[in-house]
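Consider the single chain below, provided in structure tokens and representing the form predicted alone.
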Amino acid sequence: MERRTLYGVGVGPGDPRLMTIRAGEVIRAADVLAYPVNRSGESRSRSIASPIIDGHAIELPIHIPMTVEREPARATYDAAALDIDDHLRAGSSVAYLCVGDPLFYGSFMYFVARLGESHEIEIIPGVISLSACAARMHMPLGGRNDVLSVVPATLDEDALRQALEQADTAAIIKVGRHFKKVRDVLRAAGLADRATILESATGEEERVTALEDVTQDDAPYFSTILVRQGELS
């Protein structure tokens, strides 16, 4: 561990045993642990890492607003970057905990943009939710000339439809309140019976359900829908 270094640490999708050895080393040694928290003050990334957090580090929870508008989040990242900068300039090492991988739809990218030119940064890759979901389903994400599409559920219906048309395997992420829209698009494309929704893959709350067996019109934020169109042979 280097002092004055900012570490982006991927803690994996949910099961603490899927953290890498390097992630464990950094978390145990860091002077400051930063992590995003939701409006209820809960942090999934800290929860995953909790078995190896021993209490010696200063903890820096970062309340990131989950809104469509970008300005509230930008203001939060600006303020948090200043806090992290203070710790780094004081000679501390800072580890920012990220669910999955720090640079795969992760908030750490915004701190790289704000602090990358003034501080040393090391990124510790992590197991992403797509890999965890595919493992649970025994479903290959791609092979040979397959096209894999990672599709945010936040897209509009036309964009979702186009992304699905071009993919042999599609992983639809950030499902949450967009579940009904996604299910309607999949049904219209004749793909609903090929789709499975996985909630909190590898975590204690994990649930795997065929899409057409889901009765509600929303889903937890940490949900992924896998759709395989290509045949295996």
Contents of the next structure:
Protein chains: 2
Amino acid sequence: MERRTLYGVGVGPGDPRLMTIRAGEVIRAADVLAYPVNRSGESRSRSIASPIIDGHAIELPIHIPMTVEREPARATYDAAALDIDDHLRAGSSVAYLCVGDPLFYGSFMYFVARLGESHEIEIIPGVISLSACAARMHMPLGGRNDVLSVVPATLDEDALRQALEQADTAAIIKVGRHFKKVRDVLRAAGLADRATILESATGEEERVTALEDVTQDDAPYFSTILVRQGELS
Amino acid sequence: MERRTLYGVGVGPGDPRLMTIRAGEVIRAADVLAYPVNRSGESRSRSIASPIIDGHAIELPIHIPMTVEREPARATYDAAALDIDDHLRAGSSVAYLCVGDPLFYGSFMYFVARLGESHEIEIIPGVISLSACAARMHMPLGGRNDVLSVVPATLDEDALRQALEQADTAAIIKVGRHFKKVRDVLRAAGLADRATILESATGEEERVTALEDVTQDDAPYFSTILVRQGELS
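The form predicted in complex with a further copy of the same chain is what I need now, so please give it after the form predicted alone.
The next block holds the full complex; its first chain is the one shown before.
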């Protein structure tokens, strides 16, 4: 553990035992623990790490607005980066806790962009939620000559359709309020009966449902739809 | 740890500290440790786990032929599945050690296919090498509306080109003797100067090289080329 260093720490998909040994070392030793917090005041990454948080560190919760517009989020990252910068200049080590992996569709890259020129940064990769989903379903994400595509549900219908065409396995992430649009695209492509939706795999509220068994038109933000087109042998 | 259960255990990309806490528990407690071995008799997954292998378990190395033809590999998986089946029926727990994640382009899915009907299987997801590559390079794999595609270098040139077209980030895996073909496709697409090749990230022989600085026409099998087309902010 180095002073004046920012650590991006992946805490994995939900089960605290899916943190890495290295993540545990860094979280235990860091002077400052930073983590994103939603508007209800909850932090998934802190919650995953909580069994090994012993209270010695200063905690720096970062309230990230979940808006479609980018300006509020940018202003938040700017302000939080200044706070982190202060701690680093004062000689502290700072660990920023990330659900899953720090560089896989998370907020840590915004701090790399803001602080990477002026500070040492070390990134501890973590288990991504897709791996947890696959493990739960016993479904390979890819094998041999397969193309696996990770596709945000935020894309428009045409872009979704194109991304699905090229992939043997598609993992559609950030489903939430885009559920109905994604289901429509999958149905039109004849793929809906090959699709499964997972909510917070390995978390306490884990659920796995065949897509066509879902009755509502919404899904939690942390849902993933896995679609497998090819066969493996 | 349950008797008569097959565990697929991801040991992560190379650094033993990137094993999960759960992987450590299972490896320490398993009656039998199985792992793939190459023709030189080396096992990457056993080597990663070696700091926590204490010698109490029976070891079951599985020699997997690296051929383009599928029959020799199928025969190997059939025979190895019978060996594992024997141990499970005798009441043992068996942990199969996988580099990275068990269901991400690995051999474990072949054992799920052969043993999943007759035995309990639990899969412990692991950190994939792509996350380690991204961490090493401080390069996001994806963010916001990005599509990330994982593309095996074994595809032909047309399929490679198509897969690259749809992706904001492409991770080209299993590069090895396909290096020259991949470089040609990337040059033709104007992407070669946005590509970086990584050899065994977090392993002891880790190397990171800009694609156009590579002088030979081959690369190690466990190389990954990361190409980022879009900009993030």
